[in-house]
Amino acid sequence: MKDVYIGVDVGSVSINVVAIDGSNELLYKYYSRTNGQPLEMIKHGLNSLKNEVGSDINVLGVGTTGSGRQLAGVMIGADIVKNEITAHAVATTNEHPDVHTIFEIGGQDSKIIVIKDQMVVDFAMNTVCAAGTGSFLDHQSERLKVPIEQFGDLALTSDVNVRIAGRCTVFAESDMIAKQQYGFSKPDIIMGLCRALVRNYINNLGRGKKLNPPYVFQGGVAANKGIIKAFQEEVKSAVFVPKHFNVMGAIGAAILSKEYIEKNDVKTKFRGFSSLKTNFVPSSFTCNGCSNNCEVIKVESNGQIIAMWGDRCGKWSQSVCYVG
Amino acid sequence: MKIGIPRALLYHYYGVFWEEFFKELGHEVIVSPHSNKEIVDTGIKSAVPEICVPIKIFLGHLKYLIYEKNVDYAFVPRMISIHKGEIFCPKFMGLPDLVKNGSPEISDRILTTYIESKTENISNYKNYISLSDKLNANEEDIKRASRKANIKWLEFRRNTLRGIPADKAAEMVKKNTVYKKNNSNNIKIAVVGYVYNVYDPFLSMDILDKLHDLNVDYMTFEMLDNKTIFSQISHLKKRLFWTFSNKLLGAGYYSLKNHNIDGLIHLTAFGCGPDSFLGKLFEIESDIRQKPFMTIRIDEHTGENHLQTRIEAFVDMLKRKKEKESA
């Protein structure tokens, strides 16, 4: 028997899975694009996780993080269901122990976290906009007609520096065009993207925030080398990217389980690999109860409604008492 | 008759006066209730896009009282000075006009008066004199209403400087019922940000009570006295210009050097001239204290996800400090 634990990172583009060992050795790691349906990509990474690592293992902890993790939490039995700050920063000093600075980036979200002695001691995070994130460059790859994973090979054959705003999207696009129409090259152009992200990441996240090498840079852009290279040039230090960069949060969420089911000598929640065969019918409807019109989510299985959540006073999510 | 208080601006500092003095002159005062979305909803149609979010739903309260809830007049307070040489933000200072030029047909239903002062009590009959025409008051009613009004607010001062947030300290003393607080858990944050924003239900979304929920304990400005806070700021060169500005910085410099408090967060409404100021002091001074400090920017459609995930990372980084250093 194989003991593990399973990490899940539930964001607004990817689902990670992973597995890790009881000394936080990774067995098992899966990315993959949401595609819309977020429940299904779920399942499927679990199945491929059983069915790559093997039938005999033993999962002995659940984490779950990101923006779905309440629904993954509910779904899959977690023990543990946490911020992705925490979670990014647990598997980053896990394997650089003397980082100082992470850079996440990931497809909507955007953090720094500022860590000392491995713990995080300041931290950072995106607001409403999305220019310093995975979407801006989604977003210009299409509008080039250059597949996004190509991106990063064509930005390092650029060299001549083309400064374009990185404010906010919808000036970059239009400056983008402009220099298009001055003649720039493809490659010019995708590199100077790939600056005015990481200048707008920098403004924005890194303001008032002392900022200090090792420097580590994780989520799913670090795929791409020119942001890599423009990092570099804006902080004139080497930066590291993590060997699993694109998957850091799902084994933060795992190392998490892992020390909390050790903490509380506890079993784990986790429903086992067969009740994926469960159906789950997340839906949501408004609340009429007050003015506030709450959106709440109620999430049902065989009938029987499981969780529920997004009700300001508590009515529908205390509603729910079903142990799993 | 009857006289409408919007629950918003400082309704959350100074409701118990307002309430106690119109009560007292006989009239049956009508409170509009926390800010819901439809409130919100009109006072940002009754707004202009650019001014901040605490002011729209002022906006928004001051017409649920007029329009719902059919009241003779709504009172909207000028606010000038609570502190000598200081003053409030210009929205403060011109509400009035502010409403009677954006809402010219609800001019004439708007109870308005100066109010200024030399500290935070703003009991003095002088404030309120203008009133007695429209209230049928004569300048002893008004006295008589003021004096009354004040016992009633001292009372919710004292209630806060124990340690119990306005919004609790005012209800004791309204309707006398006894709240216990329970400080019990091993992690103190700060919560410095103006009584509207921290006590509006629909802009903090409840940020104590999820903090609460996070085993964690709080302080908020008006739980300490105004000796305390000032005393934080007299070595500044020149003080800012806005009494409650100077109030949080205060509080903000105090949670930041206590060693009993972990963590400072800054509840701020997108666009707040005067918070610009705050938020780079407090940046500054978290760095040479050592302090984690962060900001959370509330507009009218911030989502509650992102504000739940912050909290819970900032907690997060907190007690996972405590527990390594005591391990």
Second form
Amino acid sequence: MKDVYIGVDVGSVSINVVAIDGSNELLYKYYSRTNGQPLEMIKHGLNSLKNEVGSDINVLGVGTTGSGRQLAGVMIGADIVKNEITAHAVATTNEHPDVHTIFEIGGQDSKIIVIKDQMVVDFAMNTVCAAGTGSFLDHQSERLKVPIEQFGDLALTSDVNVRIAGRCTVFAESDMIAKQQYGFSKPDIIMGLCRALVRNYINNLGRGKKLNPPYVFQGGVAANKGIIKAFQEEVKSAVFVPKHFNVMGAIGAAILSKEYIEKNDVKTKFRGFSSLKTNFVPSSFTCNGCSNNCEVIKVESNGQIIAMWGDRCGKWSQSVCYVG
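Can I have the other form now, the form predicted alone, not the form predicted together with its partner chain?
No partner chains or extra molecules come along with it, only the chain itself.
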């Protein structure tokens, strides 16, 4: 039997599932777009894990993170449910113990994490402005008719420094169109866009923070070599990209589940692979019990409410016996 710990990172754009062994070595990873069906993609990722690693695996712990961590935790029976900051920090310090600054850019949000002695001492998140996220690059790749997978390599062929206004997606796109009309090449415009995204990221998330090397860059956008170059130019230092840069949140969740299980000497609440056939139905409603007007998320399975969250006072979440 192979003993494994599973980590699941449910974001707005992608689903990441990993399995690690007792030494935190990666045994399996799954990265996929959600395509508007996060629950189905989680099931697919876990089924692929079972088929690829082997049916004789023994799941000792499960952790979830990301914007959809609560729902994923209920669905698969997570032992720990942690925010993205904690999960990314744990995964990065495991691979780069001396890291001081973590740059993370995903599809719909981005974050910067400041580390001291392997502990998070400061952080900032962007969940509003698209100009500092991967979705902006996706949109521009479609407009320029350049596959996003080729964006980075094409940017590195640029030999003209084109400045693109990066404070806002609207301004950036208008500026790119103007630069195209002036006759600048696609590689030059794309590299200018990479620099604009990084400049916007550092100016917004790094404002008022003391950023020191070593720097580590992760998240789906870390696949873009143009962005890596732009970061190195901006911070005037080397920027390291982890081998498994696109699933670091899931790796962190898996490591946290291992630490939790070992520290508390308990058995996992993992529902088992057979439970993936169960139908989970999420819904939401607004509680009018007070002026907070909380949006409460409710999850049902076979007509039974198995979890609720989102209420600040605990009126609804505490009324349900959590089924792990």
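These numbers were taken from a predicted model, which means no experiment stands behind them. Numbering follows the first chain given and starts at 1. Throughout, rigid core stands for the largest set of C-alpha atoms superposing within 1.5 Å between the two forms.
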query: Cys287 C-alpha moves between these two forms by 2 Å or more, core aligned; finding: yes
